[in-house]
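Form predicted alone, single chain, as structure tokens, below.
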Amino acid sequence: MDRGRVEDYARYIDLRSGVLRRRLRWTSDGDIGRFDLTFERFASLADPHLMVVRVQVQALDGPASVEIQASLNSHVDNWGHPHWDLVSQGSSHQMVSLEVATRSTQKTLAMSAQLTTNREDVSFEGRDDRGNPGIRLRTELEEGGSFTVDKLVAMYTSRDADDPLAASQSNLLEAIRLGYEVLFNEHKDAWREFWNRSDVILEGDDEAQLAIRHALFQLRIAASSDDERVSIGAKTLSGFGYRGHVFWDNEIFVLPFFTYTQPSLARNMLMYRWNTIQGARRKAADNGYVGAQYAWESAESGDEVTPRWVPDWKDPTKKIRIWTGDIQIHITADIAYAIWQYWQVTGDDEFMRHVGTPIILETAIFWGDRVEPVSDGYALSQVIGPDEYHHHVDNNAFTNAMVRWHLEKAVELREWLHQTAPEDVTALDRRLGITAETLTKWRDIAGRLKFNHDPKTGLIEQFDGFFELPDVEWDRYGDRTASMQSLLGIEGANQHQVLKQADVIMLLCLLRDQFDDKTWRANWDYYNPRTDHSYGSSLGPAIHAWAACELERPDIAYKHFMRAARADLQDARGNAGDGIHAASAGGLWQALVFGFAGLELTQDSHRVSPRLPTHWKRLSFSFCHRGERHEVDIRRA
């Protein structure tokens, strides 16, 4: 595409089917003539080991000699960091196989390709570039004439085979066997299934409409259907912002979506926090604490991974000091949250038996050794809460209103598995070295916890002395481009009475049936013009439209909700080449369902409040409840 002329071209992503096309004429620079050349790619849903592209060329200017390659490609790196060691290559005439490791751990890859073609006059040769072996196929083209080439490679790693390569090899074999229709039919197929279960339809708006499906779309894709021990970064698959690290964006922003919709997928992402909890032991342990705390980022053993300096965004000579992994606590918090939050959507009982009791109780006992004691009750001291403008304070209220809900429901779901279970219950505290005594003193914890309520003004402060910073003069900023810790400085943001993110508002979504229509109101009215809206976080835009909407203001809720559904389709940040906003697509599934719908459930059933914006005529989606589907269905009359 460096040569000629390119007219005509198009690229676009079929998300109803998970298809990615290409389409364009090209003419070349000498008397070749002009082409149509047509790509069609996808990565099963139906078999994740299967990968297919086909690629259509059609010769408009008389005969033509045309030359298609394709190859498995090894030399790929992580930000300039070689990924791969080659084990083994190989190719044929028409079969290519690569096998390679990682250069730390050693895991295994092993991929298989074969070239199928609609026509008989075609000629192939193997090609065995070290760490690319390929193929290379020729034919002639008579005017008007045209091929197809199929690509479809097999891939396992020694994760699922104890012989990745012949298991690819296998898989290849079979899928040649069915051919393309038949693998595009089944991988259709469950994205039908997938759509069914999961669509959102809003009419009245395209550009929502489009938003919301593209979302929920590239959630999907970073899902695993059948691994417990992957959950979804924060950039998903997409980019390689934050290296992949998973973080509380899963189980606050993303998990909801998948609970209610696709609850197998929700307890896959979830038995990742399980299969590495010996990482958040590790980690308590290494802070001098019992119990487990959960990584900030997390990767495959669960350990902390957060890097500890990184370069300055203005002088990269010289490096910022990033405190999240050592001090934003409350993420332990929100997984705790995650599970209990699939339990009552669910009612998966061996689940919660087998896994999240033990969760929640083990990372319960990690706050009881955490929490400070003081003249008046519990403090927790320097900490992050979700608004990283401030750092190193103390009694953040999300942070300490988290950990309280968490001690609460530890006490409660010991008592639960007591009544159900006495057998693992007796089991569980001689592991976990629960006692009466230790029940007692998380009630204590969970009762006196700091946390500043003003019960005459409503107002909850975001944490001790935050009040009492001097507020940004607004008016001086009205056409920033910048976020306000760039402009401020780092020092300078965390001296001021800016967020980053939602932080007391995100604790009023998430614990809504706490907090009286005042509360609500006061800390609206307060922490919504002190938020860094366009320019802060991107987690932050779908919960202020979910808060809207609780309040009763969807016209208002709407502006919040577009700037997150904005964040990746017209990369509203500047930022959408790290990779996709994983807990932004998710949150804006939130805003709609929780928010705009106001969907709440009860003890046996649900209830909705709509509140929909003026200009929006349908908001139809399905959820599941109990092994029940539901579908709520609203309409402007």
Second form
Amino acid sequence: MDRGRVEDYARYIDLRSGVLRRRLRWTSDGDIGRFDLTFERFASLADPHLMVVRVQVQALDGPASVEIQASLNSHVDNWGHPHWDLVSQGSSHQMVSLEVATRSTQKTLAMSAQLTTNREDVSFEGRDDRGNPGIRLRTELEEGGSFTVDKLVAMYTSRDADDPLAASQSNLLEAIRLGYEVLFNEHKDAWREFWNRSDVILEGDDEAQLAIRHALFQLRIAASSDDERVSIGAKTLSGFGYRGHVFWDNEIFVLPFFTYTQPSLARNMLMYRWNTIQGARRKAADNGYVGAQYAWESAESGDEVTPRWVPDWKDPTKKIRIWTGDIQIHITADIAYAIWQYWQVTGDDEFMRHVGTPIILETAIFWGDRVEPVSDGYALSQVIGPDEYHHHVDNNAFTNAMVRWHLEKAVELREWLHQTAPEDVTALDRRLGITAETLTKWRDIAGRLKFNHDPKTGLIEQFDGFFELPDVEWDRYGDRTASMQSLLGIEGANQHQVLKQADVIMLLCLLRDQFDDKTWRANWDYYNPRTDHSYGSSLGPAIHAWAACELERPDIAYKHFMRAARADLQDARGNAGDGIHAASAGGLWQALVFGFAGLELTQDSHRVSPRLPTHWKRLSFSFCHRGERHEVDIRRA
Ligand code: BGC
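Pass me the form predicted in complex with ligand BGC as well; I've looked at the form predicted alone already.
Now the full complex is given, and it begins with the chain already shown.
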């Protein structure tokens, strides 16, 4: 099609039923005439091993020979680095298979595919290009004649089956038996079920409505339905940015949506942290601590995988040292927070007993060792908080408050376990070496860990010495199109009161019951104008939207909300090609539900305090609290 003319090109993603459609009219540059082509493809939500493509070709102007080639291609790479070693391949008649292995971990992926058509007079021929086997299919079309080809692909990895090729082949045979319509209906039913529990309806603002549905769609296709050994990476599975690594983005930004509407998927992702706790133990030990310390960037094993050096974006011949893997330690408390939230929302005591409490206690042990006793209490020095423009800071307020919270919950949970499963406590105490002194120490740290909160003004200092740094002369940067860090340089930003993303404000949102009105207002007024909203982190805007709602400022909240809404749909940050901004997508849901709707759970019920922008006519969603489903439907009178 690089010759001839393409017209009427259109491509749609149908969020309701998870189908990508493409159609175009192609006119040959010779005398063969015009053809209408449509493509329809889906990765089945009902069967994660199955992918389906349907292609339809219609000859508009006269008889024509049509040939379609379909293959399984192993020649894919990650920024120039090939993914796969070839293991085996084969093709015969309508069937083709390909088995490849990841290059360093040698995990096998086996795929089997079959082409079927609605016409009798079709010839099939195998094509055996190395690493790219396929099928060539030919037919003769009469004028106005059309034909449809379905490509069904089944895939298994060595993580799913002992013999992935055999598993993919038997899955394929079953898919062929069921046929396209049945497979498509099963897929659509799975999507209907998802939207039924998780949709958010927003009337009066089509752009915001589309943005939230797009965000939830992206999150759903990134979550595994049944695998407890994976989580969602910062860029989901949609791009190579951050190479699939899992950050706090998942627990703090993405998970609440799943916890409230799809708890079984949230549980899977928390199980990922349980299944990788060995890596967290190794990280603590490597740093000279006891207990478990989660990696800032985590992959398959839970070991720290943050790159230490990356090419300088201004001069790629130079390298920049990345410190987050060494000292951005708050993620360990963030994971505890997500576990606690999951428990509060679902009431899943089984999980809390066998997984949640053991994780929270073992990570509390790490904190007990990591904090430094100082003359007037305890400190956590040399860290990076959520605002990554500042590194090697002492007593980051977010980190310290989350650690304090973590240790308080650890004491509470140990008591809960003692009451509900005394035999478990004995075993856990023995395994982790928890004694009465441990609990006393945790209480003491929680009470005396430094937290610079001025009772008179309500202001919380982001870290020791933050208020002494000079302010940025914002007037000088009125028409900038780059982040303050790239304009001031890494050290320049480090030496100014400028934030990459919500830090103290993030804390207010997460522990919102702990802070009074005065504190909310003082910190919002102080930190909001010092934040690099458009060019800093994509994690910021949705949280600022939520926070502005807490301050009853839906007008300001709306501006922040739309900044998050456009991160991917309008590529507002120019990096959507690296992949979907998962945290921003999850943040959108939280801004709507916790912010604009003001949802709060109480002991056995919930309340909402709506504060919608004036042009929003309706905000409606549902959630599940302790097994019971609730609908929230806010309508402007
Ligand atoms: C943000 C982090 C985030 C990471 C991955 C960074 O730019 O500052 O908070 O975890 O991106 O999304």
